[in-house]
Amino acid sequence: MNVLKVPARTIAVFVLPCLLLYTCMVFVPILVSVYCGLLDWNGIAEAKFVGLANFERIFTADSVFWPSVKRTMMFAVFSMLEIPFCLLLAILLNRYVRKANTLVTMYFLPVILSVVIIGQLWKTIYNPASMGGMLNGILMAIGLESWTRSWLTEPQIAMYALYFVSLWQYFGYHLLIQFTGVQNIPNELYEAAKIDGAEGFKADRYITLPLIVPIFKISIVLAFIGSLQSFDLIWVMTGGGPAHATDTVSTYMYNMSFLSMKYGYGSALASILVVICLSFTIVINFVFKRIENKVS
């Protein structure tokens, strides 16, 4: 195999600008955020260095933080639940539907819509029937009046209503990823398996699933890490309410930083969120590396 030998200096010329830009755009803000987390500062007046006091208060005396972590983790877990269904649907579409690309495109449409539009749309759907809410209206029309709810204002239900909207919005996104992965598996492998007597889901067991693992990992990482940072949809639909019932770490951080004017405290929350995201990224990559080694 011919290998193009390029001097290290030439590689550095192309890599260093991107590396510097990436460092300035990613690592420097993280370091600044960590530093601000050590301050008692409202973002305007003179800052006071308080060391780890903000972090200590978050972990030991903040009644909102740990529930927000739980909701953030639940958001991430729910976002991953749809990925196996996306893979199954991708396999079925690829195998049995002639113009599957059209269906995948239709599923993908919510992804390209603005989150603000989606949030406003579902707020209207979740409205009480007296305000034209479609969901409650349908439940009443089919005789299920007892199921009608104030979907976004009841603390026990509001978060589940948000989970559903998020699943609906990104279903097409993960379906497209899985469908592309399934389509890229060479047909020759299935033809060879057919000669050996392996068809249908038996062929999927020994061909599709092992080869789709890297694509599956991408979906899992994107869904999990993206959900840990979930902010826009929640902020548009509930603003973290009622009474912090839908606050995740991101919305709570924004609330403390810019609405409560506790910038140092919000920066400490942001630093913790970065650590959580990095930790789970490492764990997911480690787990999938073990799986890839096992199935390869």
Given for the second form:
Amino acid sequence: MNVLKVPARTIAVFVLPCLLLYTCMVFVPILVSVYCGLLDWNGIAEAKFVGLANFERIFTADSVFWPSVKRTMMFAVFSMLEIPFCLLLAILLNRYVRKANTLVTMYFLPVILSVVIIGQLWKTIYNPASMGGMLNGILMAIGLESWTRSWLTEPQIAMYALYFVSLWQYFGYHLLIQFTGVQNIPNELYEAAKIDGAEGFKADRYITLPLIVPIFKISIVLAFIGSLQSFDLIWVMTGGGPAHATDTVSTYMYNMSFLSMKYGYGSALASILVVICLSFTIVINFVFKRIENKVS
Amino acid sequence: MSRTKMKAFAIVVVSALALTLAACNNGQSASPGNSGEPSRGTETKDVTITFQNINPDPSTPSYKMIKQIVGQYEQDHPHVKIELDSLNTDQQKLKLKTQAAAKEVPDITIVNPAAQMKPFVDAGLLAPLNDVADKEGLKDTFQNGLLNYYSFDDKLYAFPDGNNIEVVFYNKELFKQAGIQKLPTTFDELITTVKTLKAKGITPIAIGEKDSWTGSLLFMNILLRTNEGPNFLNDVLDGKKTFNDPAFVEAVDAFQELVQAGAFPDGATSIDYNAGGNIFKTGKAAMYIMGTWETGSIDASSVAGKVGAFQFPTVNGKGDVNEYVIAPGSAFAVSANSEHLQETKDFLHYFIKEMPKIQFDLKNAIGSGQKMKGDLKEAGYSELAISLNELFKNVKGGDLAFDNTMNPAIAQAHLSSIQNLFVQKEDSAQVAKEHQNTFEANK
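Having seen the form predicted alone, could you give me the form predicted in complex with the partner chain?
Everything in the complex follows now, all chains and molecules, and the chain you saw is the first one.
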């Protein structure tokens, strides 16, 4: 800041409006919903203060909450697992494919589609064969009739079907980020390495990987936090059903707040979700700091 | 922290606080002042009345009905403008809840009967409409007892648009194709019919169970029979019965039997209400157990003329087929905080008065909540509509849907529990027990 040599007042003039807006739009609502989490309130009538009763019930007596946390976590983990593949593909594209941009753009297409469209599209793909479901249709056509099933309504499978759609949708997004990262590494480095006898995998190990770590981190954080909040896709495709089998924390929160009209309970769930997101962001940042120190 | 930094920080905190406080202030001062009735002298002043409704689809008769009446009224009352806010049912429910939380209910809105509208009444958001009902005998145009579903403490809060019963629509052609001669009158016969249809590769009963109320509505038919009459849920509410009652357990068992017999389409829980209805309306399923409000749209679909309807059968020899799961419509309510309360009431009075006539002309009168005048046959109604109208004459009473009787938290737990029966077999006693536990926790 001293480098800028401007008085703090001047900085404040530029920063304050945004900061204020941010405070009002983000922090105040968070505080309000934490407070609402302490109420027994249907969202309309008089609210009753019940202290930590909602939280207590969520942690001890709610049979839907913990499974939904588990599904949310799985969602996050799955969404991270695809990023190494994206990186690998990005490296290969950059090295071996001329005009790779076109390919990357094609992979990116699902990202710009609305989630509702994606959801409807995959719903039709997953449908039972009797309703024209493409996936089951293909399985039957190639003689794997025993593999056909009702993908979105069997409690044990439905969640994985949803993970897959999300992976498919965001593959292009992460690929683009990784691809840009890889492209931005100056070619001279590789040429220099070549002179020193490092090529292919070796060059990747000592040049690409260290330089891509910050980009990799961005991808991971985005994927992780994004999927902790996963709501729209699930809501469109299964609505959290059948019977809570595909509920994540956020769909369950919606269900409680607006369908069951237990606004206080829903707010308590929301507060817990904020804490989960926050703690994982901190953990990821911590882990990456160590990795960065190690590889560079 | 240096001095200037401290100062800057202090400014940030203070202004943030000021802003939020200002926001709170605004919210509070807005509501109470405006609720007084406008004086008679302001009658010629231009007013805009917001009319939230659940008929967004221009092809439906209900949409045409609202458009027509509003058009007429605006013509006769040039100083009144009616602004339509047309949403589909789910959106409207959500929007109203959000508006209610901010105490900004539109002048006219849509509510559902009994337990679903109770929170709004308790919060004092709806205006009592007894004066409107008494004016020109409007009350007497409604079927007996119907307005009770919308009254609390002798105060009427809304006027319903219909009064429907739940029946079994069936596709005569598909029944013939499967060689079924006789319509099922007992639950065992229904199961046999289902199996026969299934064996012929025909989906027996269409349903869209992603919207979980559909399965619950069907389930309530069974419960109405196994309980040998209505009021099971009310008895639970009054503490006279529990969900562990044999009638409830028996109903769960019967329902599971239906599921296990393969009555419903594959992946039923991923099909929403509209898509579920379309399975029947495109002739792909043989039966559709739904409210009579579907009559108009069945008559407008490709299976028109091939559809008949019968009463939900008795279960294990119990129940009376003239008792029905009843859906006393959705209803028009007025915001207690409306800025133009008197004008809104005047308009609503006109609207309700005109509704039966216009509905009749639009061939949308089956399941009307108001008494109908006129000959259906002469007016060109379908055979299905006429036969349903006959059924209405012998209605002995019945039950409301689960979510119209129990509070939303219990209702949601019930809905997801019934949805679960579509995907896996459960111990019926356990299902009953879970219902009871949820009920006690959310009483």
